[in-house]
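Below, in structure tokens: the form predicted alone, a single chain.
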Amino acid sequence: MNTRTASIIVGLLLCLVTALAAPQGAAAATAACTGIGNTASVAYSVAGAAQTPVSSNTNTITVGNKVDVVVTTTDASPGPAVVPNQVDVLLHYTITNNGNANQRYQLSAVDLATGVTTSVFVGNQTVTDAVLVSAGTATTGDNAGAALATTATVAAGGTLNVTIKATMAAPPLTDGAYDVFALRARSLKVDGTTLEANGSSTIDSAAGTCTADVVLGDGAGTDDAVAGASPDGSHSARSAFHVVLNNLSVSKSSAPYNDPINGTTSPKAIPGATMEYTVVISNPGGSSATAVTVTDILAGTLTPVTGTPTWSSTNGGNVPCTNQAVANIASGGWACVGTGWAGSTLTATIPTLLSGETATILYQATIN
């Protein structure tokens, strides 16, 4: 399968962290950085008296940084539909802060190989990556190409969307292929180069800015940082490309315009009647079809109308079309088009027919 180098740029779509609604009766966690302190008091009594109860020391803690990211896609199954030589597709996924502190991610995608059967989208829809576009490397960018860093920060109990973009290969591709890429989130420190780890480290949260303990815990994705661990500071999760081809339907039928006998009132299909061929050509796919060219070889007991023909009143009208054949493509009116009569051979040609868009073409023979 051709190929050809992608341009996958991990963008920011959302710059605005949101936070979470925390269920109904639950408590929310308590922001890393925040100093917790108590004192004990004891009270007692001499010969029984009552004596001035004593303080104990106040004692303080730190609340540190519980780590855990979960990174999930919002495409749908199968995915978004793709098309050869398209550009800035669009994957879609969805960064969640389930930690207590503000924390930096470094984002890639990871694209799989080639061949590899792979559980993607809700409901794990089993899919076979047959490399659409290749791996590229993630650069700066969002979607209107503006400077943005491939790290992210995102609040405590907050989310982030982020997107990867590609452009496809070139023709040809087969039709219900899929290209499986992972957006991968791994947690930094604040200075936003450092991995984040298990131990003593400074913490940014709404509570303010510490040095106190960092645990990691976060689940397993699919695509972490370190495969087969978890914790390990890090989440992923898979989306598709979807090539979905155009399949042009095609219906031809044929009614009688006039004949020697009747005329145009109620003719028949009979000796030097005229026919009215009806060739009607729809597009139900995922994109334009370009050069839709139809081709007519004529049999031997019919002879084409090759001057200027009188449509039915109710299909092509007064469109002169000297030679050639009558079309009208997305209710936009009827028009000439394509080469028209070579001998008993009609072509006509439309350029373009969108997706989701049906041509009509007419053309007249008589009955020999």
Second form
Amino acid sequence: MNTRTASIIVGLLLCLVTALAAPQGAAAATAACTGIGNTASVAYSVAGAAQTPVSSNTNTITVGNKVDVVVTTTDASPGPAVVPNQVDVLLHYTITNNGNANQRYQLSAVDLATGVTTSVFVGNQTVTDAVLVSAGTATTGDNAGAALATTATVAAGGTLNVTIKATMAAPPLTDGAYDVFALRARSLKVDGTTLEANGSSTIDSAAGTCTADVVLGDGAGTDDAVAGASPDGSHSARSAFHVVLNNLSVSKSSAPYNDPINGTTSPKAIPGATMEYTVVISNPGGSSATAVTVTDILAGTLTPVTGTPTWSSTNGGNVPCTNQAVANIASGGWACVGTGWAGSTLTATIPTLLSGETATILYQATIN
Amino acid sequence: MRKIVQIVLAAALLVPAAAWAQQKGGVVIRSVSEVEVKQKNAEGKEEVKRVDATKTKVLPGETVIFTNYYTYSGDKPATNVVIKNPVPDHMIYLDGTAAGAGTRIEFSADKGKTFGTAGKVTVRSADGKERRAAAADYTNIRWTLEKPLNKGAKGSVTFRAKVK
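Output block for the form predicted in complex with its partner chain, input the form predicted alone:
Complete assembly follows, chain above in first position.
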């Protein structure tokens, strides 16, 4: 029995999947740069005669820019299950701009391969290479495991979905291991390069472009740009690739098919009888298993039926297989499988066993 | 004690559209907006200080204190003095913050068409049903002075509102 074993991550891609979603709901904060004017008026009478109402001055407040970003992952803990050599596996993150101006962000995929102790995702594997893609443009690989970055703008109140895309490395990988990635969004000024900071700055908002006061108001994330300093204009969240090896299960049963006295009617397991063996393999894992090979070595008291057996009707395998086992794979029906008998050793191979699928393999042997 | 005196000034004659008899030296009203900031004083103690909101940053969710200062310089007492202040755009009135010594405070949730005291204002929902207005529904505030203003009188009315 050869289960598919595992080893990890080769390519890492950061993809911007959706852009600039519209602000949601009516609760959107007042746009930065908005002027709020207030004017009072007074009406009165003198000697019984109503006087012309008097208005006050109008004092106008300019709404400043509260920078507030939240990064979340939509992956359920402990993260998507992966197997070795799996391609295009995604980690999902959402960046929400809770600020009141359009905000440019530096997006970083931070590989937390080592030293992760506080995450809901525990354990780690080593990243050997990673490639960042922003809007279809790949940048260089990340052999050193350093943070990968690109930039994106999110409208006030809007969200941006970001994925980290990876290819798992070849086997072996440790079952149950994790590779944790944090996605970090760090606020940038309108110029797209300078980090946002408290103080006066040019702001791009729904109310236009203006110079207004910026106040960092973000909360603390797991892996922010400035550790322990909140607000720092950045927020982050973690997800992880979770190695779940497909441990296939196998069971074997036998029943007399034909004996020299009773034939196929209520056959007994007596010398000279033909036994039919049923091997059931199931794949409870989250991904497909390929090239599942079943090997069975007959005891010396049995002789393989190397010709073209007639299979019992209950198994429905009326496929003529000479010197081979026959298998019923849920997704493909009955077929002859593997290289068949070599002496007393049978080799049967299931090309693909999908997640949750079961294959039934039949072969026959006679009792000496 | 209301004496009715007809005063027709030359100025009023020059503005025939205004039927009022406008006297010189009336009510002057000045509006001020402020925000509270926490500062450390010389002794290192934290204290709350009010600063001019037009000269500082005001962020969504922050509270602005509006104060309307009035003075009266007319010779004859001013009666039926009513100060009105619409709740500014992008702002939500904060319940219980309207104040003004010697005034009756009322609110409107229909842009000043009808007024009622706090908790007694109604508003029509989208489905046409009338319901009690919450402080957040208030669109206008008015302060009615309970006593006439004599020459040289001054006072203020105030309210707080939050930036949406």
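Note that the rigid core is defined as the largest set of C-alphas that superpose within 1.5 Å between two forms. Everything quoted here is computed from the prediction, not taken from an experiment. Positions refer to the first chain, counted from 1.
With the core held fixed, the Cα of I61 is displaced between the two forms by 2 Å or more. Relative to the superposed core, T293 undergoes a C-alpha shift of no less than 2 Å between the two forms.
The rigid-core alignment places the CA of T339 2 Å or more apart between the two forms.
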